[in-house]
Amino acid sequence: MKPQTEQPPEEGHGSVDTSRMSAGQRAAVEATESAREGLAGSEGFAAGVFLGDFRLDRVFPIPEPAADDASRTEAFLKKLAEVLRQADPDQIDRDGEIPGDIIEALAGIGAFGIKIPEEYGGLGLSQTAYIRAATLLGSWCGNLTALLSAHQSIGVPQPLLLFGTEEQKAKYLPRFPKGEISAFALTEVKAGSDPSRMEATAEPDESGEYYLLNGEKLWCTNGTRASVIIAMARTPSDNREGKHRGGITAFIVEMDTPGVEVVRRCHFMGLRALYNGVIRFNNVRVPRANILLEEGKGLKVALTTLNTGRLTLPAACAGLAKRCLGITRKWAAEREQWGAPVGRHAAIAEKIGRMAGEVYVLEAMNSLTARLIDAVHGSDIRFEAAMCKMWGTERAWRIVDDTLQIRGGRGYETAESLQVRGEEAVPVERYFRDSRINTIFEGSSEIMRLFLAREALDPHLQTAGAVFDTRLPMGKRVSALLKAAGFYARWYPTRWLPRQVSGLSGFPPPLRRHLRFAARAARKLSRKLFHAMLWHGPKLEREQLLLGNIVDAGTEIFAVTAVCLRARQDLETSSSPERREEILSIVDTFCAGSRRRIRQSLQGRDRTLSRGRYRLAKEVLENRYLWLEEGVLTTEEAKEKS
C-alpha cells in the first residue's frame, strides 16, 4: 500500500513549505522541486522499501540481458582489455596526459559510444554492458574511467539520448562513436549542489533564434578536450504568452563556437590527467534549436542524466575494490610478522572478510540496478541509483584505505618507487589518491542522503504535507488532515502486522531468512520515517542526522535484497559444491554484519550528542573557540609576512 498522491498546494511546488524560509533558502528548494516535476510516485522497489512495501516482484526473477547484447559485450570487453593493456596507468599519472594513440584505440572500439545505438554509428550495448566496461576499467587506470564515464555518462550522449529531437540526435550522435569528446557544465565557483545560486545566463536576441551565453563554468571534466557540452544557464522569464520559460535551461553548445574559452586546466590531487578545466562563455551565440527539452527544464535534464550516470562510479568502484581484494590477499598470505602470514591475524583477517563480502555485494547491487534499466526503458531507479553510488563509492573508499593500511609503508610508497627498490609495482598509493574524490563526483555522500531523504518523504508530503503549509487558507488544512487521517488510519496498522514475503519458495533457507529479516526491517523503518514526520512536522527536512540513519537503513535493505538475489542466481548456474558453499558462506557474513547496521541505523545516534555538536559547530562558525587554532602557521600569515 502506498500513501496516495493529493493534489499540491496551489502555491509552490508539491508540499514543501516554503513561506517561512529566507530568500535563499526558498529559491534553492523552489528550483530544486521545480525539477521533480512527473517524478514523485515512484513504483520502484527502493522507494518501497521506505513506506514499508518489500515487494519483490518488483525485481525478481532478475531481467536477463538479451543473448545477443551478452555475445556482443563479452566481445567489446575483450577488446578493451587488448586496449588497457596497452595503456600504462603510471606513466598517464606521472605525465598528467592521457596518450593519443590509447584514445584513438579507445575510439576504434566504440568505447566513446558504447550506449549510443547502432543507428547513429554506435555499439547499441545495454546498460548492464556498460557497467561491467566501467568496472574494467576502474581496476586499471581512474584517468581512462574519468575520460570515457564524463562523456558518456553526464557529457552529451546520455541526455541527448533521453531528451534530444530526432534532428538532435542525428546531428550530434554520430560524431562519438569516431572519437569525439564531450562534456556537461553545470558547476560555479557560487554554484555547486545549489542550483539556484547559478550565475551563468542565456539571453534571446531580437529574432529569439538565438541566445547569448555569459558566464563561466568551474570543473567541467573532459572541458578541455570537448568539442561539444552540454552548458546549464539561467534564461530569463517573459510573461508574455507563449514565449521565454524564466529558470534553468540546458543548452547544447559547440566548443569552436566565438566567444567560447577554456580559461584554464584544473589539478587536482589524484586523477591527474583529469581534462578538467575552468569554460568562460562571453556572448556566445546558441541556436534555440540546440536547447535539450524545453526552456527552464535544464534541472531536470541534469537530474535525470545523473541518476543513470551516477551508476558508473560504483561500477568503476567495483572494479577498483576487486582489484584491492586481490593484491590484499597475496600480501596477507606472503607477509609474515609474528611467526605467521599477516592475514592470519584477527586484526587484518577482519578487514579481509569484510572486503570480500562488500565486493560481492557491490557487483550485487550494481547489476540489479543496471538490470532494472535495461529491462523497461525509462525505468524509475533514482533510489537505486543514488543508493549504490552512496554505499559503494563509501566502501570502495575503504577498501583501500584498508588495501593500503595493510600493506603499510609499501601501500605508501609510489609504485615507481617500489619498482626502483626491485620489488613490485602495486599502485596502492595512486589508488588511494585517484578515489578519494568518488564520495565527491555526481552529488557527494552527504548529497546523496539527503536526495534520498527528500525522496522518501515525498509520499507522506503529498499524502499530508498540506496540513503544516501555511500558505494555504485553513480550511484546506482541515480537509487535508481529515483526508490523511483517514489514509493513514489504513495504511499504519499495516506496518506493525506481520506479512508473508510473497515469491520466496525457490530461495535456500539462508536466503529466505535473510529476506524476511530485510522486509521486517522495511516495516520498521516505514513506522520510523512516519513516526519522525508526526514529531518533527514541516521541520523535518531540516533534521539531517536523523533522516540520515533512515536512508542508511533503507540503503542496507536493498544491499541484503540484492546480494541475495545475486546469490540465487548464482547458485542457479554453479555446478560446484564448493562453489555454492562459498557464495552462501559470503551472504550469511554480509547479512549478519547488515542486519547489525540496520539496528543500529534504526535506533538512531544519541540525540543529545548531537544536538551538542551542532550547538558546538554554530558557536565554532561565529568565530568563538579561535583559541584553539592557536600554534600553527597559516598560509595568511605567512603572506603578510613575505
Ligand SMILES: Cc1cc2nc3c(=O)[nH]c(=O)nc-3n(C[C@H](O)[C@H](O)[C@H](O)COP(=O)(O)OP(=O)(O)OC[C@H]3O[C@@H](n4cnc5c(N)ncnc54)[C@H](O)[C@@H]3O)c2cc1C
The other form holds:
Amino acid sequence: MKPQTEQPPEEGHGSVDTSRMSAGQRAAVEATESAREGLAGSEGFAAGVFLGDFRLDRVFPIPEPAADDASRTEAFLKKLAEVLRQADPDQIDRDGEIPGDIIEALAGIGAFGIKIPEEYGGLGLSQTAYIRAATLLGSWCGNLTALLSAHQSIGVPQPLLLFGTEEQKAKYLPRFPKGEISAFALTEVKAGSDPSRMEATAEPDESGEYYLLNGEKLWCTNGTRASVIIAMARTPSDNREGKHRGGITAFIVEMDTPGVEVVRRCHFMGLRALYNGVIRFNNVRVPRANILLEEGKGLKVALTTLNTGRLTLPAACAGLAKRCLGITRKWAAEREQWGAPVGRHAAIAEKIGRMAGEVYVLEAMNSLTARLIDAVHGSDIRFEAAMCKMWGTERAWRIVDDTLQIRGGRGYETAESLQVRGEEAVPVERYFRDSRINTIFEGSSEIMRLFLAREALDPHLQTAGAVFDTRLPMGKRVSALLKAAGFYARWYPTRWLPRQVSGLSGFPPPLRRHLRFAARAARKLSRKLFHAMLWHGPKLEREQLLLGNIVDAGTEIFAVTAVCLRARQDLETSSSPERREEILSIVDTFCAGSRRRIRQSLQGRDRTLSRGRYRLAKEVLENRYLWLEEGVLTTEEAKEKS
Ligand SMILES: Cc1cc2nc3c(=O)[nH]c(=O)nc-3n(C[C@H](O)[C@H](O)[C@H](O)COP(=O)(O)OP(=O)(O)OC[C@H]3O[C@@H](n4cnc5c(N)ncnc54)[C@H](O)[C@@H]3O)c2cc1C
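Could you drop in the structure for the form predicted in complex with this ligand? We only have the form predicted alone so far.
Whole complex next, starting from this chain.
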C-alpha cells in the first residue's frame, strides 16, 4: 500500500510550499520542482523502501540482458582493454594531454557511441555494457573515463536519445561513433548546484527561427575539444504575446558557430588531462530546431539525463576500488612492520575487510540498476541511480583514502618517484587526486541526499502536502486534513505489522535472513519518516541532517538487497564450495556492518550535537570566532604587506 495509489486529497498537489521561503530559496526550489513535472508516483524498488514497501518482486528475478548483447559486450570490452593497455595513465597525468592516437583508437572501436543505436552507426549496446566499460575505464585512467563519460553520459548523445526529435537524432547521432566529442554546459560562475541562478540567456530573434545565445559557462568537461555541446540558457517568457514559455531551455550548439569562444582551459588537482573549459557565447545564433524537448524544459532535460548518466561515475568507482583492493592485498601481505605483515594488524585488517565487502556491493548496486534500465526502457530508477552515485562515490573515496593509508609514505609518493627509486610504480597518489571530484560533480553528495529526501517525501506530499500549504484557502486545507487523516489511519498501523516478503523462498537461508532484516528496516524507516513529518510539518524539508540519516538508511537497505540478489546469482553459477563460502562470508560481513549503520541512522541520537554544531557554524559565519584563525599567515595578509 502506498499513499499515492489511493486518491490523494488534492488532485495534482504535491509540490513544496515555497510561500515562506526567501526569494533565492523559492527560485531554486521552484526551478527544480518544475523539472519534476510528470515524474511523481515512482514504482521503483527503492522508492517503495521509504514507504515501508519492501517489494522484492520489483527487482527479482534480476532482468537478464539479451544474449547477443552479452556476447557483443564481451567483444567490445576486449577491444577496449586492448586500447587502454596502449595508454599510459601516468604519462597522460604528467602531460595533461591524451595522445591523439589513443583518442583515434577509441573512436576506431566505437567507444564514442557505445549506446547509440546501430541504425545511427553506434554499437547499440545496453546500459549494462556501458557501465561495464566505465568500470574497466575507471580501473585504468580517470582522464579517459571522464572524456568518454562526459561525452556520452551527459554530453549530446544521451539527452538526444531521450528527448531528440527524429530529425535531431538523424542529424547528430551518426557523428559521434566516428569520434566527434560532445559536452554538457550547465554550470556558471553563480550557478553551481543551484541552476536557478543561471544568467546565460537565449533571446528569440525577430523571425522566431533563431535564438541569440549570450553568457558564459564554467567547467565544461570536453568543452575545449567538443564539436557540439548541450548548453542551457534562460529563455524569456511572454515574449511576443505569450508565444514563449520562458524558463531554462536546452540547446544543441555547434561549437564552430560564430560567437562561440573557448575562453580558457581549466586545471584541477587531479584529472589533469581533462579538456575542461570556460565557454563564452557572444550573440551566438542557434536555430529554434536545435531546442531539445521544449522551450523552458531544459532542467527537465538536464535532470532526466543525469538520472541515468550519473550511473557512470559509481561504475568507474567500482573499477578503481577493485584496483585499490589489489594494491592493498599485495602490499598489506608483503610489507612487514612490528613483527608481522601490516595487513595482520587489526587496524589495517579492518579496512581491508570493509574494502572487500564494498567492492562486491558497489558492482552489485550498479549492475542491478543498469539491468533495471535495460529491462524496461523509461523505467523509473531515479532513486537507485542517485543511491549508486552517492554511496558509490563516497565509499570509493574512502577506499582510495584507506589504500593510501595502508601504503603509508609510498601511498603519498608519485608513481614516477617510486619507479626512479627502484620500487613498483603504484599510482595511488594519482588515484587520490583523480577521484576526489567524484563526490562533487554530476550531483554532489549533499545534493544527492536532498534529491533523495525530496523524492522520498513525494508520496506524503501528494497525500498530505495540501494540509500544510499556506497558499491554499483554509477550507481546502481542512478537507485535505480529513482525507489525509483517513488515509494514514489505515496506512500507519500496517507499517508496524510483520509482513511476508514474497519471493524469499528463492533465496538460500543466510540471504533470507538479511533480506528479512532489510524488509523490517524498511518498515521502520517509513515510520521514522512519518514521525518526522508529524513532528516537523512543512519545516521537515529544512532538516537536512535528519533527512540525510533517513536517506542513508534507505540506501543501505538498497545495498543489502542488491548484494543478496547478486550473491544468489553468484552462488547459483559457482561450482566450487570454497567460492560459495567466500561469497557468503562477504555478504555476512557487509550486511552486519550495514545493520549497524541502518540502526545508527534510524536512531539519530545526535540531534542535540548537530543543533549545537549548526549554531556554532552560524556564529563562525558571523565572524564571531575570528580569533581561532589568529597566528598564521594568510594570502590576504601577504598581499596587504607587499
Ligand atoms: C572537474 C569538474 C568538471 C565539471 N564538469 C562539468 C560539466 O561538464 N558540465 C557542467 O555543467 N558542470 C560541470 N562541473 C560543475 C559541477 O557539476 C559543479 O561543481 C557542481 O554542480 C557543484 O557546484 P559548485 O562547485 O558551484 O558548488 P556549490 O553549488 O557552490 O556548492 C558548494 C558546496 O555546498 C554544497 N551545497 C550546495 N547547495 C546545498 C544545499 N542546498 N544543501 C546542502 N549543501 C549544499 C555542495 O554540495 C558543495 O559541497 C564540473 C566541475 C568540476 C570541478
